[in-house]
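Let's start with one chain on its own, the form predicted alone, as structure tokens.
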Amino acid sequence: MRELFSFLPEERVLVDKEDLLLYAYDATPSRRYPIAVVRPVSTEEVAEIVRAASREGLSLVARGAGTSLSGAPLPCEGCVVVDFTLMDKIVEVDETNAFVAAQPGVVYEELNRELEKHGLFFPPDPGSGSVCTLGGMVAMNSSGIRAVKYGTTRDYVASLEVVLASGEVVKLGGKYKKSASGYDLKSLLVGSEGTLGLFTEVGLHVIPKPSHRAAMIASFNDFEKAAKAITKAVAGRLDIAVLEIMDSPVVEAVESFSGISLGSAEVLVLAEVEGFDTSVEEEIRRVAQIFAEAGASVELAFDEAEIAKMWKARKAALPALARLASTLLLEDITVPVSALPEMMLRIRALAEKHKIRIATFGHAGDGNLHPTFLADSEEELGRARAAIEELFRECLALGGTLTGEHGIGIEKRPYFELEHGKAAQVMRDIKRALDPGNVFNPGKIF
């Protein structure tokens, strides 16, 4: 392998088993070893890596921080991992055009720390934001708790520099705000999970960072009432930036893990509004009124320290649950917000039917739920997988999608055609046209 990639310094071509182990996993239970890892530092090196792999019939899998929950960055058999973490430079911050250009290895939180110096921010807020990289976010069309107001990564991608399967470098998009010129190839590549090309630079539209925020915690003793209050709040066209939900198993796990007291409740709803003046305080009171009228006990937070503590608790959900079972299967379904109460009831019914523990949290404001299946034995894991297949069918029956932000990867690949039907073949045709040698991330999505 070092001979094939001899144009790279020896220390940036990894072949020892101890090194390869670090690239054999993501946040799913699966483990797969690559045959080598290459670590480029420039677009030119990425292009040469692609050309070398194509000549030898090798496959390439792009990787950033490896935080995927779908298996998207896991190596395929006999493939080479392209580790982008050394390409971590912020190339440009253009305040006039509210635009930033950065290499794919830039970490989300580091990007926002730099943008904050200019009064700007990149809104998607994934749970792994302290470590996840920009390239991975674009590849997976990531989002997080702020998607209810600000949307997903795709909504901010202004331009891409991409290495295609031929080794050719193409540039898509620009700093401009709109275009009616040609096919929107840029948007096609966002969310393609590394199957169509390798990103070497990402340009983003960014927005002014709000200066004021206020938050609310609503405690319910009735699961269905909480879900219905959420749908009413969303329908009320309130300026909500964040609207999250955690059921009692999640709350208990978080309290034990973080030491933060959230109070005893069947379900908690957390909300935040943000803006540029103190009108956010009046807005959060309007939000709180809807939940109080639905029977919730409501607490408001205007202090930055209290708000930060609240979101620290929410972001602790996944690591807290990971302590409760040997295997965690975190799902990522999204339904229309109007179907949220019914979906939550069906999740409860699946837990009872299959005798499996399910802890549910998620971004309720946009219908994105994360039912998390806990298993401690192979037998329990089998029941969890049966329940997950039913979960997907129930979600699709309610007009939903298999994934709101984690992607298909390998974990949801068997169910892909359940959602897309004949359109799945159109996507295969696009993959074949852009990557005829199946160089990029084979075995994912399809």
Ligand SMILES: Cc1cc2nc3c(=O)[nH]c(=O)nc-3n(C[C@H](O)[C@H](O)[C@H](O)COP(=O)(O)OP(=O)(O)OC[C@H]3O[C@@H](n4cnc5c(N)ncnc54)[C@H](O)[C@@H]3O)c2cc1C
Given for the second form:
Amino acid sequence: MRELFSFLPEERVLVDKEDLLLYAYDATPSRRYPIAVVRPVSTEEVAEIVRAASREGLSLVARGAGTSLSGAPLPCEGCVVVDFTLMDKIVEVDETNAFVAAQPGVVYEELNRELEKHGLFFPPDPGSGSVCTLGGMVAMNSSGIRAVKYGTTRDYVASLEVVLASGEVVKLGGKYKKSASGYDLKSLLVGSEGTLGLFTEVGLHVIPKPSHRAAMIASFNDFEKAAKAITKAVAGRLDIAVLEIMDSPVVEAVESFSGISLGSAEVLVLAEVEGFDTSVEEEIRRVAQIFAEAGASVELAFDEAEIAKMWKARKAALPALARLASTLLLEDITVPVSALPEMMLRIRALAEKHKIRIATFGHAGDGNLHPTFLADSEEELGRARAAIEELFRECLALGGTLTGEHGIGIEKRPYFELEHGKAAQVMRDIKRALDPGNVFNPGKIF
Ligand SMILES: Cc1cc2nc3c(=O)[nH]c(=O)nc-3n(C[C@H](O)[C@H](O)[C@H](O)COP(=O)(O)OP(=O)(O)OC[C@H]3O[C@@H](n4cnc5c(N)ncnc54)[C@H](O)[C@@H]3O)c2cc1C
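Having looked at the form predicted alone, could you now put up the form predicted in complex with the ligand?
All chains and molecules follow, beginning with the one already shown.
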């Protein structure tokens, strides 16, 4: 391997088992070893890596921070991992055009720390934002608690520099706000999970950072009432930036993990409104009224430290649940918000039917739930997998999608056709056209 990649310094070609172990995982339970890892620092090096791999018939799997929850960056049989974390420079912040260009290894929160100096921000806010990279976010079309107001990564991608399977470098898009010129290839590449090309630079439209925010916690003793109130709040055309839900198993786990007291409730709904003046306070009171009328006990927070504590608690959900069982299977179904109450009822019914523990939290404001299946034995894992298959069918029957943000990867691959039908073949044809040798991330999505 060192010979094939001899154009890279020796310390940036890893072949020792101990080094490869660091690349054998993501945030799913699976483990797979690559045969080597290469760590480029420039677009030219990435292009050279792709040409060398294509020549030798080797597959390449791009990797950012490895936080994927779908197996997307897991090495495939006999592949080489391309680790992008050394390509971590912010190339340009253009205040006039509210645009930033950065290498793919830049970490989400580090980018926002830099943007804050210019009064700007990049909103998607995934739970993994303190470590995940822009390359991973673009490849997965990541989003998070703010998607209900601000949308997903795709809504911000202005341009991409991409190394194609031929080793050629193409530039897609630009700083401009609109274009009617040809196919929108950059949007096709967003969410492609490293299967169509390798990003070497990401250009993003960013927005002014809001200066004011206000938040609400609503505690319900009836989860159906909570789900119905969420549907009403979303339909109410209120300017809600965040609308999150946590059921009682998640609340209990978070309290014992973080030490933050959230109060006892069957379901907690957390909301935030943000803007550029004190009108946010009026807006959060309107949101609170909907939840109070639906029977919740409501608390408002205007103090920055209180609000930060609330989001710290919400972001602790996944690590807190990880302490409850030896294996977690975290799902990412998304339904139209009108179907949220029914989806939540069906999740409960699945837990009872399969006698399995399911803890649910998620981005309720956009219908994106994370029912998390807890298993401590092979037998329990088998029941969880059977329940998950039913979960997917129920979600699709309600007009939903298998994944709102975590992608297909390996985990949801068997169900891809179920969601997309004949369109799955169109996607396969696109993959074949752009990557005829199947160099990039084989075995993912399809
Ligand atoms: C605790 C926790 C919370 C999370 N919360 C959220 C959340 O709220 N919202 C959300 O959307 N996700 C969430 N995730 C999932 C995950 O963090 C995101 O998908 C994240 O954006 C992945 O970034 P990464 O740098 O870790 O990418 P990786 O996991 O390393 O890779 C993800 C995919 O991107 C591809 N890729 C990486 N770099 C490139 C590149 N330069 N060119 C082409 N392809 C590339 C990889 O091949 C792979 O297919 C969470 C994960 C964890 C562990």
